[in-house]
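Listed next as structure tokens is one chain, alone, in the form predicted on its own.
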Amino acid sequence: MGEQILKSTRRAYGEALVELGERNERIVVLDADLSKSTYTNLFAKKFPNRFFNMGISECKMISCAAGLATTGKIPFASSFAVFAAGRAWEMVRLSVGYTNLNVKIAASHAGISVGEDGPTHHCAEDIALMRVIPNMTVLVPADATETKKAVFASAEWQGPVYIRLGRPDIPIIFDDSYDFQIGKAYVLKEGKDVSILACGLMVWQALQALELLEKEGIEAELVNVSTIKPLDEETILRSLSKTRCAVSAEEHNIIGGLGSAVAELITEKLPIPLERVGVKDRFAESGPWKELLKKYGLTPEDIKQAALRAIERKEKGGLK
């Protein structure tokens, strides 16, 4: 695919906050003593009077963000996903979800690509935790460009938003012309044999899987599902109606995330074979993030094999 420009989605988030803060004085940012890691330190340096370090207390951070939202501010609250979605879940549910307040939660270091930080800091459950909360919008951008656009869109979106961000530097897929919209999936490549529905860093993995499949004469359609909730049923069903089989790919537990959302959709509206690529309901050990993706089945080859299984099931079921 040629040389790729790399940038982490967490860094793109920090840079986007600075731009957003320059345009909108209502933007305030809260962090739980992790601003160097979440890159909210960039906003803190530019707008010290609109930045609040809440210390090692995500519960307090979320509650304060809710309070600021009641005054007309647009708070972005940031921490690691395991803390923002896990430790503070009750506050997110009651102070933000139940009250339907205009709070944006940007959680970095999601998934198992946190790597050497290990199982205590990995978070492969956060999509499930957030999508089950009423009123919550859940975004999983695929690269730095989409992250920036998701941050700007979230500021305009009325109501709670959860933005899932990653630690590692990953390839930039989109350019500035990319039309990101909350609630819309995007077809990156059209195909006829199988639909691959991916989010986050797994979009890049899926792009590589397309090349592997092409070598075997298989034309896969790739859909970037960066909004997990509300799910773009129209775009997904249009793709599945054409290919008649699907693969979901996410850096998350296969329970409760993108794969589950798609499974729920097709069970109700278009029963077809679905293979889910993700963490198989287990905790991942500590290690280099690329090695963890390989060990836990999140590589382009894993996506390829899942696509082949889905196609085989389709053919056996007479769903051509």
The other form holds:
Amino acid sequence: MGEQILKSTRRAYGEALVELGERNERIVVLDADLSKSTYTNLFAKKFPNRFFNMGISECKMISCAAGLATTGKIPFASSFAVFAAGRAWEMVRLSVGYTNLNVKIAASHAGISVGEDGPTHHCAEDIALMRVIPNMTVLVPADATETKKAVFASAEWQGPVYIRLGRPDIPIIFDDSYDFQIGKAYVLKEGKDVSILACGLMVWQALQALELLEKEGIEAELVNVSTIKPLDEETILRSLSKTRCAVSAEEHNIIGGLGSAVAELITEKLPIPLERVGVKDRFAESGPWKELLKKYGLTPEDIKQAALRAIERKEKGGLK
Amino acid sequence: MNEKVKELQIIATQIRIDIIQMLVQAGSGHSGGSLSCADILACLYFSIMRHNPKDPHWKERDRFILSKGHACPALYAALAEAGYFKKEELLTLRKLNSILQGHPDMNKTPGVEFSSGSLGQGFAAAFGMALGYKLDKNPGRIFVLLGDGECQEGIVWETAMGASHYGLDNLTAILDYNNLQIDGKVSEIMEIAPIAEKFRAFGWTTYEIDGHDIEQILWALSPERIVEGKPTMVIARTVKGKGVSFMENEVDWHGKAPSPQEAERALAELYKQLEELKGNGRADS
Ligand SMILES: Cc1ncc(C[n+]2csc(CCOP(=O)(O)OP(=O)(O)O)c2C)c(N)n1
Ligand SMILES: [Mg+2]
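Moving on from the form predicted on its own, please list the structure of the form predicted in complex with its partner chain.
After this comes the whole thing, all chains and molecules, with the earlier chain placed first.
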């Protein structure tokens, strides 16, 4: 893995928007006084007449984006995840979900890696909130490359999309040849002992966990589940029928997110042991983001321990 | 200039010094909006409000809610200065395990009345507190500080309507009108003017003052300004970053902490102001 180039997914989003804006006149962008943090300011600079700063009013922003969509525009609306998915939730449900309009919501500062701003600005609930809305597509890109491709794919996709973005600079995992499709999960490394299903910055953590597990003689399979909804059941079930046990890893509450989506799938189609790595149904706190990942159980070591537990349960016949 | 005013100016300057020291230590946080409300907080905690730092839950206390929660360094400095907790705690701001979160947390910090940071919610919570006090015939007053950008949130206007509907004359809101938000000038991003007229139309009594003039702040927050049956809105014209020359009116200082070098320059300016206040009886005006 060596020296890594770092970039935040929010910055990749801002850069991708500029490219999109050049290619497609119908792209319009909305923000709610956070354009420097979401990097929609890059688009604003280039296309000032297609950028609308709503002021600090996320609810209005979402319904306004829906109105724009009815006139044939492709709106991308951005704020922090806690405000876009949280505060404006019912607007997302009705104005975007129920109407099934062509609105893209790109929310940055998701998870707890927001860091020092603290729990009021963290958001470990947005995957759950967005996934439960009918018609909504939910994307959680793992790095800057995947983000850019996810943004382009969202613009082509007809209907509501939620794109989850992060604040910190994280390693770029994929090169430009990476093929991204909405609705597809990607096996990044094959293995036979346990499947690690990860999304967002936990893909990077999982890559490091693979090395730790290798030292213990365990061959884990890593699947990047960047589309949480619609879930790529086929790829996931193929992996699980081989390894017969799994770990989910997400920077989200263990309730309602990727781990829950996988649990829903396997209880119906392939009951096998699943261990969920995520924030354990509590609010985090202010602190440097890497220290938070450690304190709240989101490190490679946490993934490794979960993998060992999953394998142990498999060997004991699935029961704890 | 009377002694009380000078004393409050000294406290406000001390709060500004604490803000800079906290932020440089934390390495992140909101400088501009904290500095802009230091004079208002000094007047509230050291003259206007009836409260007891030794008994933060005293039933009849006046309460203060920082709805623009990102300015909590100013609140923490005022609370520490008033004796709610030890001043050493200030340097733990934004660090793991601290009682001082990046935005106010009522369950972690003595003296913090409500958890805020998501703009607008503190105002509505203050409205609820004022309703509760009325029900209990509690004589305490509820004070709440709003940002001007914050007034773009719909909940602010829902609350404005509610507070006057219920005739909450025990509620006094203060608007930190510095004409800056994150992306630029409030007047350019999403105009809120004419703000006094808007609140008056919603049934509030309004006063417009200079938010750095202690005498005007004390005048506006005095119980004598309350009109029976109406909530009060004090529109305080302020300068974001007030007290530190290179931060004043600079939009980039909204959500940024000073580097050690910048902090040194800022502190030099503030200590000079403090010395001038302490040195001669006729500082400023
Ligand atoms: C609901 C909500 N949306 C967005 C933010 C992000 N945010 C934090 S401070 C701020 C600007 C606040 O401007 P203003 O109210 O004028 O405060 P001040 O100038 O006094 O710092 C924004 C948009 C937030 N905290 N809450
Ligand atoms: Mg302001």
